[in-house]
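Let's start with one chain on its own, the form predicted on its own, as structure tokens.
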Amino acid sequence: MNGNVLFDIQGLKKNFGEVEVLKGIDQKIEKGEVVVVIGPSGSGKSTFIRCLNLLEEPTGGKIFFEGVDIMSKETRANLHREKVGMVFQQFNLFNNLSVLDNVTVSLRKVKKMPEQQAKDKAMALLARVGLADRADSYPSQLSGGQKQRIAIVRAMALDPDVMLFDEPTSALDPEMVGEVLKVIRDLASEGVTMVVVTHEMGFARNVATRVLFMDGGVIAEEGTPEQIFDHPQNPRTQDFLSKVINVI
């Protein structure tokens, strides 16, 4: 296997009861890529990304991560998730913990990092996203955009090999979307490998190294942002883009 391949996904399927949500996805994701997944609601985007983190158990196919079959019974999901950070639509912060404690809890409990070292690392990460001054605040005192930036910091604190974002701006008011996308753009510019499910077409066009268009549980088309947004070949891609942005 190519040493740069992080995920090697082969024939991935996922059913919910009688409903086939993923119908056989083949995909490789390499180190340093920013893969953005777009498509209509119900196309399987979130299910796809949740399978990569074993938050959903695939019905069929194979997923290899760094050469290891993560669908094997021997795979420990919690250890896998240390290497695969995830940011959700909802922020999933601990409301009873301060911002600092939200970030340090995984460092102390998962990485067994000494308390002061964990605090130093957390404060450095909070400073990167402009929130060092909110370290002692609680989630209820933060805006939606601030909460999502904290969620990103919390995921990055474990130094994952890849970051997954499941529509990270969909729960935000429009004026807060930009501040979260800026953090993700900054991570991309630093070479962080990412898979991002999003409805933000401008972000997809400007930040992605590769775009996957999902429809009906399959990847209907993939390519560079220029190929997908300026020269889509699949009529389903053309129809979707014509509805969401004026590019066709």
The other form holds:
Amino acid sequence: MNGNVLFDIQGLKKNFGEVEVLKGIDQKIEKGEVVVVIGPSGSGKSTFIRCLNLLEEPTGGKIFFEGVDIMSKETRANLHREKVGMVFQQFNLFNNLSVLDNVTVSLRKVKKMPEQQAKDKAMALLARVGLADRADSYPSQLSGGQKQRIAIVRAMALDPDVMLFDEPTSALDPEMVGEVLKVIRDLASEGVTMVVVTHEMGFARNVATRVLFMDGGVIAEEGTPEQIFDHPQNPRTQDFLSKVINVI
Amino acid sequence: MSTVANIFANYYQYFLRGTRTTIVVSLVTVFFGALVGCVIALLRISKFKPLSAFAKLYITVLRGTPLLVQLYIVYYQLNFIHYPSGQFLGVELARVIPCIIALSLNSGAYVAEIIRAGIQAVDFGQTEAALSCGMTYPQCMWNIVLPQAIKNILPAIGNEFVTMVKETSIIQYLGISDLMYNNGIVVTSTYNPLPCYYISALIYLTLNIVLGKGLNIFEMRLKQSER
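Same protein, different state: after the form predicted on its own, show the form predicted together with the partner chain.
First the chain shown before, then all remaining chains and molecules of the complex.
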């Protein structure tokens, strides 16, 4: 199985000043897995996922990605991030660029792909999420759901080895959550490796191959969706799930 | 009103000559001020502490002391430099160069703060998204952050340019025959100061209206291309 390990995370710690947000996380994430991270706010879920592409610099422990220590001085963060796509809660589409350019800019500037080739690739990807007709629009002209689908396309354009989703539907109006989750679900069914932080428990149960429950900066419990949602062992997991699932 | 017209009719050469100097000095100063401002702004946002500390000190000192004092300090401090002799558009280079240096250094401090504020007003999520797409920090700045920052920067920098045109009037104290210097000459020969100051005020106003219109057109162009 060792050849399939994408992330090997050992004793990962992160402090913000005096506050210890991550208190030592050990995880192996393998190719093809869909790892869903749930937990109360402030438990360190976002910080954890942001450490994986070095948007947060870990303060302790080690992260190996495809066997390479990404925290060593020799590793260039930008090269690592090319292989790790990221989708943000607030979409963060580039406001100064059209939809098409949002998708092609990293292909052209980072991958040095010829303009026409980048455009063809972007259009094909946009068509897959049903937004090819919005290629010339600007982000300010789009709905939240459209923005997030384009943000996913933008991240996928670089053919990443793994996709990170940081609460991708939390900033959306309720009726737009479905369209975004569908895109993510489609990617999952195609075998794209992903780590998803989410509060959508139904989605987590359906899509996850493994669920991590985080609380207080540690992974308090992990298991298959059935184990976590139907038979949680940890009292904190039980408490959290009773609060989020039984609300009307 | 007729006195104003009268004095202008008789002494317009002085006013025009002064205006020419003011325009030349203003344009050169605005250019170098913007250049200095960009450099200081870059140092200011640098993650390398000594550079940003230097920029911070620079801005504090230049914003915290009067321009007139800076002008004299630059003039006397740099007197070891052999400025090129000769004239350019009626301006004596050896005198005007220290003035331009002082004004540009001063303007640079304000421009730097405008640029920094404009960059920091761009949502940090834009930077994070660009980095997460594999861009290096310079690529992210150039392709994503600066094009958005420029829209925050332009209106404020227009103000700074207008201010600079007006502040060039202090170079008269070093004997540069700018508009105010020539204004003084006309005052002493007519013994009638008020109309002279009206004429000068009108000329400054005209210069700044033209400058403002130019900047407006530039801003509109940018808005069209970027929405």
